[in-house]
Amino acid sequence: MNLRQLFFQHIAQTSQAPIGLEMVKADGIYIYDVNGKKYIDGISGFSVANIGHSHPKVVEAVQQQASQYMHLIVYGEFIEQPQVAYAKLLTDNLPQSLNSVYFTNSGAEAVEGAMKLAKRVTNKSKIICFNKSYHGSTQGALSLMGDEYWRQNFRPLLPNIFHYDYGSQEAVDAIDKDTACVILEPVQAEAGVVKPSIEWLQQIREKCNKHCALMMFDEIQTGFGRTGSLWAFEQFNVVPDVLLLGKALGGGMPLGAFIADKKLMDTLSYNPVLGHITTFGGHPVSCAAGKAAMEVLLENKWIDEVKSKEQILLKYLHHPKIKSIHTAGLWAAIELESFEVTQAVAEKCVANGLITDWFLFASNSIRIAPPLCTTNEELKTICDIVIKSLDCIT
């Protein structure tokens, strides 16, 4: 059997039609298949490769840490330099109240830990979340999932979770004395890059303060410069009580985190002890990679260039088949007529050397989210491929 046959036989499938390309190399914004064909990674491995693939400083950090030690003991027992150093770098670049980091294996596990933290801190269980939101696929995160299509076959899920329309006054009004937390994305990702109003987020902040509920921002996709600031919440003059990170956090390695004030986080250490525990969370190699990637991001001017690069997308992505385009920094949802058209265009893009995809709750929209290091000329090439692919669709 060849590798493709073995892939379908032995790797559990997540869909009936995976992209199915056999990749052998990734460098910068490009990935290469077994036949030597080069593709632009137009989605950054789903917002993981914000600084591009295989950056030399990240590779060096991985190799150096792997040569010293990898897994030692369950998370939180030994003092491990990569964890401490990365937590310090993160908190140095966050508001003062976000000063304690709990590293996890993934963004979904960060969501799970944060939900427990909210219940532990507030002694309440009501959670408010939003339609067309995505926070992960584990049981707790799935309970927050903002679409019944994805939840329906896995019930029963967690109780006392309430979904409201993103941006609605109804959601603000629902925050009351029984609310443990409100969890939301400062830009809704899988809804097709939907931005809220500053006023709405500030209203939620005020209601959470009034009723001693935690405001949680899921920046698993929006973090690390994607929207034009290091953290998306900086553009809204609102500071969350808990920040959720993942994807780009690990610089290409698996890593998630939830971050809060130490006096909140300390509640997970007693009554019961080990209130949240993970074996591989904060893996030292992942932390070393993530720290190196964040240092690369901070040392370069890519975040400062995001807004001008956003304008390139808006300037060149024009076609009769494009109904609208929603952007938030170097991140776009190109709305087409239907999922069938979107799927056909995505396939043409791949054939033309551009990796793209659609959105979970906006399946009629093409996703564009290349690495932040993508040059202006490379962005124009991405736009050209999208337009060329649209031209091929009848």
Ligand code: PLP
Given for the second form:
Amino acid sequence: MNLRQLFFQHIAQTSQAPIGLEMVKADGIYIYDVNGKKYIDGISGFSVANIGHSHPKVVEAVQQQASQYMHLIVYGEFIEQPQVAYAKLLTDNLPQSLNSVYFTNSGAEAVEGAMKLAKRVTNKSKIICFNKSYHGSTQGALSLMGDEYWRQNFRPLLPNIFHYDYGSQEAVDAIDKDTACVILEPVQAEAGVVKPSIEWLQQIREKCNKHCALMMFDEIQTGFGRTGSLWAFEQFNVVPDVLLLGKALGGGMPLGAFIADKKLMDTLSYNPVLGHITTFGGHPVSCAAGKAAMEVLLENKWIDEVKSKEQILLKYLHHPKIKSIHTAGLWAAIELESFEVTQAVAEKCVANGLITDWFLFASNSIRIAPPLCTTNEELKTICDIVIKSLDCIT
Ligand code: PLP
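Previous: the form predicted alone; requested now: the form predicted in complex with this ligand:
Everything in the complex follows now, all chains and molecules, and the chain you saw is the first one.
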């Protein structure tokens, strides 16, 4: 059997039609397949490679840390320099109230830990979340999933979870004395890059304050500069009680985090002791990679250029088949007529050397989210490929 056959035989499949390209190398914004064909990574590995792939400083940090030590003991027992140094860098770049970092292995685990934190801190269990939101695939995170289609075959899920429309007054009104937390994305990713109004987010903040409920922002896709500021919440003048990070956090290595004030976080250390534990969370190699990646992101000031790059997308992405385009920084959802058209265009893009995809709850929209280091010329090439691929569709 060749590698492709072995992939279908032995790797558990998550869809009937995976992209199925055999990739052998990634460098900057490019990924190379086994035949030497070069692709632009137009989605940053789903918002992971914000600084591009295999940056030399990240590779060096991984190699250096792996040669010192890898896993030593379960999370939180030894003082491990890579964890401490990365937590310091993160909190130095956050408001004062977000000063304590709990590192996990993944985004979903950050969501799980944060939900437990909300229950522990507030002694309440009602959770408010949103239709068309995605927070992960584990049972707790899946309970928050914003569409019954993905939940229905996995019930029973967590009780006391209530879904509302993003941006609705109903959601604001639903926050009451029984609410433990409200969990939301400051820009809804899988809905197709949907921005809320500043006023709505501020109303949620006020209601959470009034009823001692924690406001949690899932910035697992929006974080690390994607929307034009290091954290998307900076553009809404609202500070969450808990910030959830993942994806780009690890610089290409697996890492998630929930971040809150130390007073809140301390509740996980007693009654019961070990209120949340993990063997590999905050792996030293992942933390070393993530810290190096964040330093590269900040040193190169790529975030400062995100808004002007957004304008390039808006300038060149015009075609009679494009119904609308939603953007938030270097992130676009290009709405087409149907899922079938979107799928056909995405396939053409791949054939034309651009990796792209659609959105979970906006399957009629092409996803564009290239690394933030993509140059203006490369962005123009991305737009050209999308337009050329649209031209091919009858
Ligand atoms: N939250 C958001 C907004 C996400 O986009 C994702 C993953 O796509 C997650 C949470 C879950 O992260 P992970 O896949 O690392 O568990």
